[in-house]
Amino acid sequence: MSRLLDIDRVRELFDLEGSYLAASGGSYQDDPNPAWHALRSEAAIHPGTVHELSGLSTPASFHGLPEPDRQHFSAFTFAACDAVYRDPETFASSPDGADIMGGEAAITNSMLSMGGVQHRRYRSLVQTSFTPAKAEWWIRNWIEETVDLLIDSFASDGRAELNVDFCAAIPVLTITGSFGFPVEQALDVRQALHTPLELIEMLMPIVAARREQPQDDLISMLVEAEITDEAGATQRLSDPEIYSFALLLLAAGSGTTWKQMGIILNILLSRPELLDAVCNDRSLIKPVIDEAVRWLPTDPMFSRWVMKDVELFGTQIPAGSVLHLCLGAANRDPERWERPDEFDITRPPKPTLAFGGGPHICLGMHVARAELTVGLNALLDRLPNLRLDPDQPASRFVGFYERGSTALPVRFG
C-alpha cells in the first residue's frame, strides 16, 4: 500500500539529531541524569542554566533562553519545581506576566503567555475539547483511522522504521486533521510552523469556511467559541485570536507525542520480557506510559519568569530573573520515588511533572495519552513477533532539552 506521507520529507522534518533541534541540543547523546543527580543532591536550586550546569554549552535557544540580560537559576528537585508551578503570580509563563491577548497572531501572543483571569478565560474555550471524556472524540474522528492507515502501509513488509514512519506521523496527522487540513497538507503545516505568516495564510480559507458552515472539528469549536469580558459582554474570537490559538495547538500537537511514543517503544523493544507482558495484558499499557513519562520525559525543562524578589528553598532570586525547571531531574527525585533510575511499572501511582503543572499544565495530555494507547495497541495487534531489527544500528536516546529516540528499525511476522 502507498504511504500516507512522503517519508523522506517526514524524516527531514522530524530528524532528532538534525537542524530542527540543533539549537536545543539535538546532537547531545549522553545521559544527563548523573549530572542532574549531583546537582539535585547539592541544592534544590542553582544559579545558571540547566545546560551550563550540566556541562553543556551547545543549546542557544529554547523556552526562556537565551535572555542574556537576565539572571538565570535552575531548579532540580520535585518539591522546588512543584512549588513554582503552584505560584503562577510569582513565577509567570512570560517575561512580562502578560494577561492580554491581542495584536498580531503568534504563539507568543496566545494563552501560553497569559496569566491570571485572562488565561483562565481563554483556556476554558478549548479545555472541554481536551478532557479525558473527550478522548473518544479524538480517537473516533482522527487517531484510530490514522494509526490503521499508517500500519497498512508497511504491515506486509515484515519490517519498518517506527520512530518516524509511525510515531512522528500519528500526532501531526491527528492535529492537522482536527483543524480541517487534508492529509496532503499535513507536512506543509508542520514546515510552516517556522514561518507563521505562511501558516496563517493556509488557515484563512478554513476559518472562513467554518464561519459559514461549522463542522465536527477543533477549528469549528474555536470559530464558534464565545468569550466573556469583565463587563459580562460576550463576543466570538477574532481571526487573529483564532490564528494564535491554532499556531500554539498545531505546534504543541505535532511535536511532542511522537518523541514520547518513540521513547516508549525503545523501552519496550529493549526489554522483550516487558514487551511480552504488555502484549499479553493490555492493561499494562497505562502504567508503561505513566512510568515512561516519569523516567524519560521528552521535554525535560521549562522556564518561568520571576515577577518579584523571592527566596525559594534557601536561594534568593531577584525579580526579572529566569527560573528553569528541570523536570527530568524532578521526576527522578529520590525524595519522592524509591529507586528513581529504575524503569518499574509496578510503582504505586504518583503524579509526575512530565506534563508540567499548575494552571499551564499541558492542555493536550489526554489526547497524547489516547494517541499513545491506540498506537501501542494497534502495533501489538497487527505486528506479531515485533522485535528490533538485529541488522540495523541500535536505537539511542538523544537530545538535551528535547529528548527522544533515534531510528527504531523493527521486524515482525
Given for the second form:
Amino acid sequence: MSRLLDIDRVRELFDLEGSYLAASGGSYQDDPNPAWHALRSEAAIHPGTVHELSGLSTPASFHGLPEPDRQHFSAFTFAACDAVYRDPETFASSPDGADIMGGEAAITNSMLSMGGVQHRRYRSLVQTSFTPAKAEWWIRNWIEETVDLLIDSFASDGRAELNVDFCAAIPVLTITGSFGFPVEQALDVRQALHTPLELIEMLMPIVAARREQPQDDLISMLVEAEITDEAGATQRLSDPEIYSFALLLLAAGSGTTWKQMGIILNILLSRPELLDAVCNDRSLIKPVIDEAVRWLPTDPMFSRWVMKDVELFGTQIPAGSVLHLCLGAANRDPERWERPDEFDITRPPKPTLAFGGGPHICLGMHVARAELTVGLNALLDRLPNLRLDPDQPASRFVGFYERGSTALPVRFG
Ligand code: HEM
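Starting from the form predicted alone shown above, please give the structure in the form predicted in complex with protoporphyrin IX containing FE (HEM).
Time for the whole complex; same chain goes first.
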C-alpha cells in the first residue's frame, strides 16, 4: 500500500448519522440497560420483541426484524441466552430448520443461515483462516499496514475524527485486502456493499486469477478449499459459493468492528486516567477489549427460530415462534457479574455473549480482536497526549440494535 487513502471519500462512504439511521433504531440515544434490568428481574423470557419490550414504538420492519406474522419472544438472562445458543436443533438460525441438507449454497444462502451438518461443513472450510494462531497472518498481511496508512493521513494535523477516519475504515480495508483488492478499490467495494451483483462483478476477475495462480490470501484459500459431501466425495467451492462467503465476511465483519472500536475509544477517551494507564501498560488492552464487549456489545440482539414446542425458563414457546436473544442484557446479568453496570477491567475473565455462542459463534472474533488491538496500540504509539477535543461536542453512544459512538473528535501532540 503505497498511496494515501482519499479521506474525503472515506467520510462520504462512512456517513455516521446516515449509517445509524438506516441501521435499525438509529436515532436512539438512551441507555437501554435500565429497561433490560427491569425486564430481566421480572422473567428470563418475555413475549414480544426486544425493542417493543424496551419501550420503543418503532415498527419491527423499521428494525429489519423478520417474520411479522409469527409470535415473538425475547430472552434477557445470560443463562437463557446461553442455553438457546447451546441447543441449535431446537433454536435454529433459519426458519427452514436446523439442518438444511444438500443443494448448492445460493449467493444469499450464507453460512449464517445454514444449520447442522451443512453449516459444519462450510464453516470448517474457512475456520482454519480464523483461528487465534492465524491472527498474526492477518496482522502482518493487512491490519498493520491498514492502520499505519490511516494514521499517516492525519498524524501531522494535531487533530482527527477517529470514528470515521480510523475505526470505520480498518475492517473494510482488512477484509478487502484479504480478498486481493488493492487499497484504492477498497472504497468501491464499500460503496457496492448494498448492490451484491456489482460486488460480484468486482470479485470475478480476482477469483479467476487465483484459480490460475493461488497467492497467500483469503480468496486463494477459498478457491483451493475442498468440501466433502455425504458420500465422501470432495469438490471445490463453486464461484457463487465463494462470492457468498465474501459477501458474508464483508457484511458481518465491517460494521461490527467499526462500531465496537468506536465504543472502546469512547470509553477510553472519556476516562483519561484509564487511557493513561493503558498507554503505559499495553497488557491492559486485552482486558479493556474484553470488558468493552461485555459492557456495550455493538450488536446486542440476535434471533433464532423455534423448531418445536418448548418450555424455556418457565415460559411456553410454541414451534414456529421467533426468539430474540438480548445479548446486551445477558452481558449485564447480575447473576453472572457483580456490579454489572460498572466498566471494570479488573474483573476475573469470564466468557460473555458479545460474539454469540454455539455453532454460529463469531467466525471473525480473533480477526476483530487483532484489529482492535493493533489499532489501539498504534494510536497510543503514534499520537502522543491523545485526548478528546474540548471544543467539539462530546461523543455519545447511539443506536439500538446496532450500537456505536457518534463522532470522536480528538487532539494530540
Ligand atoms: C467486534 C466485532 C464483532 C462482533 C461484536 C461480532 C459479533 C458476532 C456475533 C454475535 C455473531 C453470532 C450471530 C448469531 O448468533 O446469529 C457473529 C457471527 C459471525 N461473525 Fe462476527 N462479530 C464481529 C466481527 C467479525 C469479523 C471481523 C468477521 C469477519 C472477518 C466476522 C464474521 C462473522 C461470521 C462469518 C459470522 C457467522 C458465523 C456462522 O454462522 O457460523 N465477525 N459475529
